[in-house]
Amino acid sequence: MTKASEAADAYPGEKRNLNLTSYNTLGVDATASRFIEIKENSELKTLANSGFFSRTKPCILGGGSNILFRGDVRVPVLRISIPGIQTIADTDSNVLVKAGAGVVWHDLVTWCVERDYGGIENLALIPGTCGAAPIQNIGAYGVELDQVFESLELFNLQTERFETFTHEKCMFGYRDSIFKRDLKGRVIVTSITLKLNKPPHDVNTSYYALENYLNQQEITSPGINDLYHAVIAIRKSKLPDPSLIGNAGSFFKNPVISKGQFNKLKENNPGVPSFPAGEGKIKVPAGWLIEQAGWKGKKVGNVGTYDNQALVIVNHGNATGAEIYNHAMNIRESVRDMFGIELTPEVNIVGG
């Protein structure tokens, strides 16, 4: 394709050969051959009408906080930046809050807490955008998104139509949804709607770290604002700031294993922490497994495992996507060899 034909084929506002370092929180230096930012639903329709989706399978990018660019990205990158937060329904006990897919998740949490809308205060400071939240079924400190999820709107890349998905259609699981399985790469989330509660709030303080923090602060009857600030304080104490050191938060999911496998694990490791995961299964903290395997605080070249949280892989400067990927796979191999447990990346791996 000549330069003239490339220019003619370019979508309005499209950028070519864009460096993605500032578009991913790991700070990996990678290049997108084509980069298009989507700020309105109508722009997806314009792309569809031009035959864009029939010719190519794009990489969908939100806040870049849950992605590892293993190398340059040769398919077009669509960054979803659709804005807006609004209350669309209001009753005596609940509200429905709708947010554009490009809204920063923590900004939505802050917006809701400021209005005394409860349900997502435990999810404060989780990096990423609202559009990525249901795909990952984000969760923290005893709460998961699916507990407050009402519906979402998406653009189906195959039918090239907008659709509404209810809770049931999303098929949520632990850090999982239909969008990571059957519909992976086939849809683009454009907005989410959450059902939140009005006072009096039923707050969730069951998570040990959260309960311990509140006790230390002598907060005996916490409200959603207390939980919001507690979660922020805890996360800041454990997790590095991506603006200071590149990271993507938790790199691996906490593995869920059978009760029999857990009992065998506990025989050799009496102090292993665990949480019930339903259906007779047990969740084991991946960070604990990684730490026991000797990786906490370990640095290899430009890549390392964070000093305060073994679940976080950090870029100490100029690490390539391939280096970070290899570091992660070496961690996974060590845990498998030591415990017979297979770690699954929580981070999406693209390119290379």
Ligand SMILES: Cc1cc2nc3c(=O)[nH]c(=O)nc-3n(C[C@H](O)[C@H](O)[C@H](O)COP(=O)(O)OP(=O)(O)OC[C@H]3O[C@@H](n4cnc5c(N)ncnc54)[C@H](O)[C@@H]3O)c2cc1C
Given for the second form:
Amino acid sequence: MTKASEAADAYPGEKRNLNLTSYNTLGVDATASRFIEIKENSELKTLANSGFFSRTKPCILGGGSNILFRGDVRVPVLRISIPGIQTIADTDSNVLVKAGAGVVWHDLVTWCVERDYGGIENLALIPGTCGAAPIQNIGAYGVELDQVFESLELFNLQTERFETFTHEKCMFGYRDSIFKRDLKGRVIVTSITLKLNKPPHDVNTSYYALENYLNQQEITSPGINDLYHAVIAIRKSKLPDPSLIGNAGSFFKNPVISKGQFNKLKENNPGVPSFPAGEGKIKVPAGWLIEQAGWKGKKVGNVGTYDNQALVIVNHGNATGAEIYNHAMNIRESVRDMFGIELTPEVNIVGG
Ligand SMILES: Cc1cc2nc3c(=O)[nH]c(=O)nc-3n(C[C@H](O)[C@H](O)[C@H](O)COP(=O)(O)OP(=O)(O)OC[C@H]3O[C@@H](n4cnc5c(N)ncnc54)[C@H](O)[C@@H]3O)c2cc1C
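Same protein, different condition: the form predicted on its own was shown, now please give the form predicted together with the named molecule.
Full complex below, order starting with the chain above.
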């Protein structure tokens, strides 16, 4: 493409050769050849009308907290920054809250807790945007997004139309949805709507770390505000802050294996932790497997695993995306060799 035709193709506000270091929580230094920020739905229509989506398959970016840029990104990056939180329905027991895809997830949690709307307080402090939350059905401390999810609006890149997806259509699973499978990279979520509870709240304190923390604090009948603050305190003590040390949270999903495979694993490793994961299935903590394979706190060049949690891969400074990727693949190989279990990355790998 010549310089003149490139300029003619440029979308208003588009940036060329933008450094993405501050756009991904792993802090990887990668360049986006084209970068466009989307602040309202109409901009997607404008792009579509210019033939943008028929020419290219963009990389959709939210807060960059679940992405590894393995190298430079040669397709256009569309950063979704659509704002706005509003209550769209209100009954005696429930509210429907709609948030733009660009709203910071934790800001939505805070907004809801401040209004005494319950249901997402256990998901406080998860980094990222509301638009990305349904992609992997975010979850923490015994709660997953799909438990409060009502619907979402998206822009379908193939039909170039806006569509509404109900809970059923999203096909949520553990860190999974249709958007990580059949519709991967084919839609842009523009807003989400959640169904939240008014008091009296049915709080979820089933997660052992949460229960322990509340006991220690002598909080016997916690409300949603207590849970919100407890989750923030626990997360701050356990997880590395991406603004201090680059990371993308859990790098791998916890593997779900058959009961037969688990029994064999337990024969050789009597201390293996496990959680039931549906009929005949067992979930094994990936962090435990990685730790047993000797990776906890281990540093190789600029990359390592976090001292307190082997599941988190950290950038000790200036690690390239390729280094981080290779480190992750070495971990995966060790776990496979030692336990015969295949780890799947939770983080989305882009570029390179
Ligand atoms: C310290 C730390 C702790 C974390 N803890 C948790 C946790 O407890 N539970 C948990 O579930 N996750 C956790 N994560 C992972 C991460 O916070 C979530 O996956 C989050 O939802 C990612 O949001 P994001 O906006 O940063 O998405 P990005 O990283 O920007 O994108 C993630 C994926 O979603 C796609 N995407 C983003 N926005 C849109 C959109 N609007 N439409 C369509 N596709 C889109 C991207 O293309 C990409 O495939 C953690 C991450 C970190 C760094």
